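As a starting point, one isolated chain is supplied in structure tokens, in the form predicted alone.
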Amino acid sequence: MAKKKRSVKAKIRKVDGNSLNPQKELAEFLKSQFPQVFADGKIDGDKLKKALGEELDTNNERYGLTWAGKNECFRHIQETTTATLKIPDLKSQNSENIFIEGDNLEVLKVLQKNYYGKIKMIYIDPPYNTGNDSFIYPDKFKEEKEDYEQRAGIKDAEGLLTKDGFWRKNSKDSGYFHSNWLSMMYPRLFLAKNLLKENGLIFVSIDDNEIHNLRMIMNEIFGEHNFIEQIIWKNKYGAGAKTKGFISIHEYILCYSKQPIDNLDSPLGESEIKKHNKKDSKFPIRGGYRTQPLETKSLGDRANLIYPIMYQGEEIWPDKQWVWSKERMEQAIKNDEVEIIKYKGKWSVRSKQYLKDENGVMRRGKPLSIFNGPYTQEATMDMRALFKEDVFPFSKPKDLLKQILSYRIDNKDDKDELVLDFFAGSCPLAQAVMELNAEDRSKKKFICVQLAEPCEEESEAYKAGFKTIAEIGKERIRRAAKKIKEEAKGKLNFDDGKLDLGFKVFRLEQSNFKQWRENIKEPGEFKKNLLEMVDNVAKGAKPEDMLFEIILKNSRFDLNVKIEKKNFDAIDYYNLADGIEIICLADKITKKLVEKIIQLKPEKFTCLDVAFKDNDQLKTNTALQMEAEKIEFKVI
């Protein structure tokens, strides 16, 4: 009988209240595959190298980037968080777009499980470290986690979440000027990489202040072999009178992939489209065409590319050789895809390059490493088209982001891709996504993360009624959506549910469940904490907030999972993804409800542990029945 009870307990799994730690999971994988590389529970680097067949290097000198606080970065990365995301109003937010208000480092940790490997593209515009930036960074490199959380605005002195948080200006007079910035950027980029799909891309805007350091840490995090381009963005028409040296009219955008990609292409620009100005019988489907020479002198000698073309009774030979084989050439001539003309006594043989393919799909080109605009002045006009006041003077042009978002990776059109910006600012990325969706009827979705950074009281934004930058970002999305809808009246059907112009709002806050206090020293305090944990639901926790916390920490679904609220035997429960998972947050569960859940046959059932506080027998029977039906049973 005792053995049976132990078996039952093993099947009642407790929900882990911490965020996912991918590094811990990787260590567990290595332990299962290479147990010989572990000593005292930790990886021995030399043993791992031997297991991989690498020679040991006894020279301690290494090429790389280091700074004061780098080792602490990895501690911050590996520390999980018990924070969660709360939604103000579940009923009124049916959009799949998401805006999250809170410190992006903690938000990235919260998203690790549900969005691991799901993001197609990330764009961020972080602080450039000009000496006037204010951002969260560890100014003490031996800082404890609790101290960081307090300064980051995750907790106040009483252990509660704060709304405003604390920021520090990173002055150039600081002895850790570059170190502070690197310590801020490194863990965020490290965690962001986990969220990218295998063929996903990340774009990071930066200027000359930190381009060298940024490229070094991105080489380390993403790998030099995954470097795609250091884009030069000409961002100004011109800039004032020259004082000394050069007038700077450019910034950079670094692009890396998570894994090596085969191809990257982009839509044709207006100038390229205009070059396709010739017409033939294929024009209704394939549009205009331009021509390209079919003779080449640049290829190495190949005998199969040297042959005559018979045309109007004459043999046409190349000066060196053709680009195409004889078979391909003959087929193209037969299909009227080659233009042959005689000019000044010499034959010209050129291929027709159509604007569209045989199905009428527009051809694409290759992106250039230099962007000539759009300019920062256009970003100002973007904001003035939505706001009367200059509420956010340093935004990026939405057309710059539309250009990046229009890139296609490995020839795949991902019309429903998910994109992320965790330094969202005024949210130009969100506007770019909505405009692209309206233009090509795609279904891209965005996640924007922005700290509730206070606006200066003397700023135009504060005078206009905006207390934080997060408020500006949310209002921009609303006004941009309204503008798109007004401009498209009569052109698109906005009532068919296909164009998403809304967004859900989440806020980073403390867990809805009481956390076990690790630092208890007094015996009386230990007993008190134990009694408090009998009912581990925090005071004032709402069902909707608990629901999303369980989804984030216990479910394989993301924040856009389909949720249906049901009621049976006077008890509310939630169906996820048409009943694949069921969550019940009632403080009491009945035998009838358990039987109903078993009848519905979900893959997983989660409920509160306190729901069984007066009925251990029902808890035991529930575990046994769900084990028999192969339903994963968890309590929190």
Ligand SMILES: C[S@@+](CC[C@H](N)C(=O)[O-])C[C@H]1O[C@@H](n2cnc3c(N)ncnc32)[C@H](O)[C@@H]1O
Given for the second form:
Amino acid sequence: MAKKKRSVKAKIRKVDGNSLNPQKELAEFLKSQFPQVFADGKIDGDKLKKALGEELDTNNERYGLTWAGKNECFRHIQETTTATLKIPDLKSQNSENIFIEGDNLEVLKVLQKNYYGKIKMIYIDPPYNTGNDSFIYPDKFKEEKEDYEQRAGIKDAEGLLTKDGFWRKNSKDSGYFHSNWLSMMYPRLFLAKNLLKENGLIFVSIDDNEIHNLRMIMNEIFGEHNFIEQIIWKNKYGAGAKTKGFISIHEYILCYSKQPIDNLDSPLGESEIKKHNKKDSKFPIRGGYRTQPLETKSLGDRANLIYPIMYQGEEIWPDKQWVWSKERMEQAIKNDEVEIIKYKGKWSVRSKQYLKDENGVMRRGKPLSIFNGPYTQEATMDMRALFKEDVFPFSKPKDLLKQILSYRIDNKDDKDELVLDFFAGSCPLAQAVMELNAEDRSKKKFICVQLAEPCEEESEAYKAGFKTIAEIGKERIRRAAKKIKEEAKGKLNFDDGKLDLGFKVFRLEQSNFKQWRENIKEPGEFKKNLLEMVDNVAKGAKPEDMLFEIILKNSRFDLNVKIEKKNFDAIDYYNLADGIEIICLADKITKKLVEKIIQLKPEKFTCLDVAFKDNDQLKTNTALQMEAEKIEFKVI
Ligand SMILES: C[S@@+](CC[C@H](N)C(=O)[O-])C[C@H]1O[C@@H](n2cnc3c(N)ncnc32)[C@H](O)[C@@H]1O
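Can I have the other form now, the form predicted together with the ligand, not the form predicted alone?
What follows is the entire complex, opening with the chain shown before.
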């Protein structure tokens, strides 16, 4: 009896403690009974009706993924950016590798014109939406424009992006958990696709939290027909923490192409190479060989594949048929490309597969859809080889990226391809590119984009002096470059200028020009700044800053264009690509300079409107003369 009483009491206490929110209780009950009527943690009334057997109007039913905020995504994509890229120092940076600090949505917009269709491969490793990730929220159209700088990752008082406001944790009970993530990813993937070459590929790392949604939006943006693979990457040895279900030892890498491709191949792995262990007279050029049977049972019956091979006075017949026609077989036997041996009284006819082709070029293989490593522990070792402290514990192994970078599309060796990572973190892609270039003397170039996300004050990174993840990324590239140089001392010649181990840094900033800032509509600090502008140029804008903005907005060249500073009639001007385009950023232009430019015959001449402030006549004459000489004349 006493026992019974205690258990009732215990029950009552439990109810007391947990029944404060009856709606939540009801929702939990419904969720347990009808999980299918919940999406993103919220109840869907129509689905509930359906679950209860009520009739629904199904005329609007169609296949697809939708979420709260999907339509807004298209507005995000179309909104023109008011940002540009600023280079801290023009002189010291002559590398063709690029690191950009800022929000990748704005950066992707800034790059749209000059990098459209130029990128061979994009790799990204976005936040996986684990419930603990912070990312930029996409719902800020009505934002006060002084907040713009924060959103674009430009600065707070200290020049850092603050965590308040736009940079927030996306928790599982936000009610928009998946929607927030999808709205963050969709516009970025959409804009990224534009930057890919026709036969370019994009690889996106992801895990079980969002793989299903990512695949749906990738199908929508890239087209289901451009799906290449959902790679399973076994990223851990095994064991690890006890979980309720399975111990997860893999992630995914989704791969899509921009347009359908014909072939993807990869270098042979070490174990494959080892299988080519036989030698014949062709060894010096073609390396070792392995053999493959020339008899097949798997092809459909074909009469022309059934014939005898005459060898050592015997006729050798296939059980079913050969793989090759008679002519091809005879030719291959003549060329010593067929191995015929008797094994246990039966003839075996096999073709020789050499490691290299007739020109000594290594054979390639096909990539497998499951990557067995490299493991995440290797990423830790990569970082420890460069930093004493564990400054970025969640990086990807550089060898994973080297593997992806070594793929070849449609049999084309594109040795100076441009690759992009716009969730760059500690920049393993940059290290992978530099190492591959050092190994095979190719000239791949990278663009890494990383927000100036502040490091947590308790983190090892912060204690080691890194205020932002962008700083970690840049320092990793510097240290990796130094290591490559040290390791290659005596083996490689770095003085021929062929191995680019540097990078130039750009920061996302507001436009230097009034007209390009004007789509900022809200009043506030930002508007006040506009009024302080001298004519249409921002106060304090440096020529280099304006130069790159003009290149990005008004030139056919990209950020790696050759730039030479020249001076004539005491006025500076810049030659782009040996003078194909000329830009002058002086606040005064003379007749003599205009004549000089006309003599130089560029395709395009761009200068500031303010340079003709007191001389409308000169402006009109310049326009007429340049038109006569077929020089495109632009004023800003
Ligand atoms: C998963 S980490 C990438 C790690 C990286 N692959 C590595 O191995 O070091 C994602 C990175 O994206 C950055 N990031 C998140 N949102 C961003 C945004 N809107 N613009 C630029 N970078 C962003 C984060 O700061 C973080 O460093």
